[in-house]
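First, one chain by itself: the form predicted alone, in structure tokens.
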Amino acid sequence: MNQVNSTILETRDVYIKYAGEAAVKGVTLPIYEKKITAIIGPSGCGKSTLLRSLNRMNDFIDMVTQEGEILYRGTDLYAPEVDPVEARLRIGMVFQRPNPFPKSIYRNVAWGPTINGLEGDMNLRVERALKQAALWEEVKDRLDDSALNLSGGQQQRLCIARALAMEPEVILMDEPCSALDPVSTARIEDLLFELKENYTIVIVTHNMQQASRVSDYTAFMESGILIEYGDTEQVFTRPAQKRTEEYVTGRFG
């Protein structure tokens, strides 16, 4: 694993558990700075709970406790004088089904800036988040239309600028792609690439060949215990664990 890489986000020692039963079991996990970190496992494996703890979106979910430490930038993402709101708008989410407001495809985006306050010109932001999520093009001259008239690709890639209009520094993304067919996947795992550059992400994704191509580093989870972590070549091809190798040959059980 490649250590020149600097820590945006690091989970140490991480529990969580719903209403007493643990779903999140001891993870330690590094997330480095514009990079793809792919989370895989079966379903129920706890990697959507941990994805969620990133920004504290569990914070919504009754029941849930959380114990060990979530770190932003050295910062313990949960300590008492953290805002929430604070933390998300710098960690940013995409959810697993589009989810564009019913409004126009202008004010979904402008939408996060404008009830946060945030300065600037407005309509610059909108063109540049929506150009960031190679969406511009299709939707410029309907911009007033809305949202809920695009296709479930656009829509997706609308939430996706939606969430890069806040100016976030990581985005998390609970299987961005499973609601969306091949074309739009493609599109989607193109543009992953581009937002790299300025962004650091984190995916959920049950698709193993997506978390292949797309990922710098790839977390293996089962039953809520991180199994491996690693080089997404090195995870893939050469995995230390013989239960990853089952997971990634298709051979699990």
Contents of the next structure:
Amino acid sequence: MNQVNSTILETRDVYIKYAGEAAVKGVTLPIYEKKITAIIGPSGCGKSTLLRSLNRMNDFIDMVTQEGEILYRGTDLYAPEVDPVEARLRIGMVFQRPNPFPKSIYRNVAWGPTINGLEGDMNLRVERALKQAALWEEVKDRLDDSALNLSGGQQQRLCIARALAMEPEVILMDEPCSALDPVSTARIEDLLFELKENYTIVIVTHNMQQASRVSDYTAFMESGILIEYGDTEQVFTRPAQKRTEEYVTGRFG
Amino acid sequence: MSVLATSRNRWGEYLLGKLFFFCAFISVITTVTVIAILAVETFGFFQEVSVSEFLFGTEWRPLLHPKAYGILPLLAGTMLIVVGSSLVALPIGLACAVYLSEYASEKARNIIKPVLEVLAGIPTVVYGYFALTFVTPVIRGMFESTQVFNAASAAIVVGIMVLPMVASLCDDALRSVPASLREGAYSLGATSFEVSARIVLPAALSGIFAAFVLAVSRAIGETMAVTLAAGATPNLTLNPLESIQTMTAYIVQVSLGDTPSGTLTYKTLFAVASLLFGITLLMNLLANHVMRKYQEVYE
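Now that you have shown the form predicted alone, what about the form predicted in complex with the partner chain?
The next block holds the full complex; its first chain is the one shown before.
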């Protein structure tokens, strides 16, 4: 972890308000390329809100206002000339609960590339994405089945495959395992290690073991404020802040 | 003596229960009675007129000699109204619903929804007058051959009349699609239109179809506006600029006249009403069936 990291995403003094009430207060955070960054913290600390601002998913919530800059490779994502649709092509997302479309497995994965007119052999693209999401072996003989017939864990891996089929640079994951059983969770964690080779991942989790197992960097938030950010090993073993120590050792609150 | 009080003391509760049962019973009895009377009189009608003459005859002339009892002209009149009003109400109603559920801000929604409800609350006789005094002159301005009473004018106002229902039911159907599906689609780089047209609409299809069927069913049964604006000419035609008569308008015409009960003319009312009832019942059952069978199940 000592090689030089390049920053792909960066928040600079970001404030996000819901109907005037600040959910995120002055967060400055770098996201390094091809690393896994975990954002941890108690419920309601603003970690999901911050994550959603990274690919402009808060645009759909009427009451949200935002200040500060979010830079993607040096460009402000919120500059007036930036098309949010374009931003989401590069920065994909996996949600808290699996949300497959009520379509076949194949069409779920092919949907994004199709509407965006991505070039190349679609069958190949679907197969590659499903393989990367470690789902191919389970579904290769029933690609035309409805995605809604898959188990919860399979559905979530399908949603990861769906995001991967777009070949984004960054994948945002909002507590992707919170609705899953431990076996499915372990599979997705294994998957994260493999995806790190090619993708930058930002994962929000309230599961500290998960954060310490999978991530390279960890950010700890509380009440909308970024309390501590650093190397995961350092944050979990030698936290600089007392609040962080209390939280990661479970003596919180 | 038991340690618990007996329920005899709760006679108020008992009476209320009986009262509510009675109220529920009235509606059941009414429905059964209506169906029974329709069936008996319709049976009487078919003692004198053959089923095939009724269903396939091309002339409807129950009041003048020589008499003829072919329902097709009335069916054609009703169909003209249904098709015409559907052309107005279904696309505009659906578009309105898509706007309300996918594009409109909370603010715009809070203005448009009540306006739609007002539109739905206008008495149908007002729509009939509106057709006669406003829509018809406009159509006649465009097509000179248009008759004073014509199907097109009535169809347009019936369309406007059912539009709020279509919009409201389709809006419900679209909003029942979970927000998480929209977010999933947006996160894959979809535009609002792609999300609406390719994710939300297909997922809400059963509800939308049911809304359409109910709208058609309402247009079939609509009476006042078509009586006022479409005319009273049982005319087997597909030209919307001509005067026609619908099944409902015929029933109004004969009910208002001085037809003695027990005559064959009197019985035509029940034959036409039975057919009308059968068609709308079928449509409503279809809507129900579609809603239940094809409703997407979300977690």
